[in-house]
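The chain below stands alone, shown as structure tokens; this is the form predicted alone.
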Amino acid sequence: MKFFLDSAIVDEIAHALDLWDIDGVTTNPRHILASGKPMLQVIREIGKLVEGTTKTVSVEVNPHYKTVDEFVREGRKLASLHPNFVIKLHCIEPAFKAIPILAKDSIRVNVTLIFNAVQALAAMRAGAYYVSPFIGWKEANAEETRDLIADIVQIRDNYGFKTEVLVAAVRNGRQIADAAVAGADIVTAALSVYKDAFDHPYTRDGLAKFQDFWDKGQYE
């Protein structure tokens, strides 16, 4: 499974690339706002961090756009900025026509804001490079998510779609594990989520005990 970082903070992304060897980056308007920088500036800076690699950066079109022409025009503009960019289109009807048009220009699309398996199926049929089911939002509203991921993966495998399942809005380690068990290709989460998930009080307690034993022992 690939780990993507959900962020537009350039220093944070650089840190995660260096120490965690993350496989890609996802951004959205909330992350761009948090960066404190204009969108085009910050995504160009992120692009430089992945220069010469196969790591992708998902960048989102204006969420006010609702037509095929708007999706295609903006998708082409953003994709021209860096070869590693994947264009995020929100999961509404015009996206399903825009995806194959962009694909003819070798522009990859990540269909975002997916909340059920039929939305994912429609995006995969259209040729989406990634589909991004949002699970944190659903669980926050007491909706089940593990079966959703498994259903999307099964549908993809049933029909041989090439789309990768990118589980988004991941909030904790349990959700990372659920995505992995269900067979998702990618999870994307904040750096704080990964750090919390890989921490465990028993690991810290065990390390403290081993350090104490080491200090009391003789090793020469």
Given for the second form:
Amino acid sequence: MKFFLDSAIVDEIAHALDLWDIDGVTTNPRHILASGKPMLQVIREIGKLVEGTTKTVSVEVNPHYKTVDEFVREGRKLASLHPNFVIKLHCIEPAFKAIPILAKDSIRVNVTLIFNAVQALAAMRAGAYYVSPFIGWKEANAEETRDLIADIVQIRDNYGFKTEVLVAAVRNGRQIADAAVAGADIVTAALSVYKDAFDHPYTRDGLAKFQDFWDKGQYE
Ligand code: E4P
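What would you give as the form predicted together with erythose-4-phosphate (E4P), now that the form predicted alone is on the page?
Every chain and every other molecule in the complex is listed next, the one we just looked at coming first.
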């Protein structure tokens, strides 16, 4: 399963590329705002970090857009900025028509803000490159998400869609593991989520114990 970083902070992305060789990046308007930079500037900077690789960077169109023409025009513009950019379109009806139009220009689409399996099916049927169910938002609303991920993967496999299932808004290590068990292709999460998930208090305790034994023993 691929690990994407959910961020538009260039230093964070560089760190995650260097330390963990993350497989891609997802951005959204919240991340762009947090970067403190204009969107076109920051996505170009992120693009430079993945130059010459197959790692994708998902960049989102203006969330005020409501028409196929707006999605297609902005999708083409953003895709022209970098070959690794995948265009994030919101899961609303015009996206289902815009996806095949963009696909004819070899522009890949990540359908974002997905909350049920039928939305994912509609996006996959239209030819989405990624579908992004927002797990953390559902769990914050006390909704179950394990079955949702498994259902989307199953539907994809039932019909042989090429779409990759990108589990988004992941908030903790348990959700990363759930996504992997369900057979998701990708998770995207913040740097702090990965750092916390890779850590365990028993590992730290164990290390302290072994250091103590080491210090009391002899090496040669
Ligand atoms: C992914 O593509 C989304 O941008 C993201 O996971 C949404 O998460 P957030 O709620 O952390 O912004």
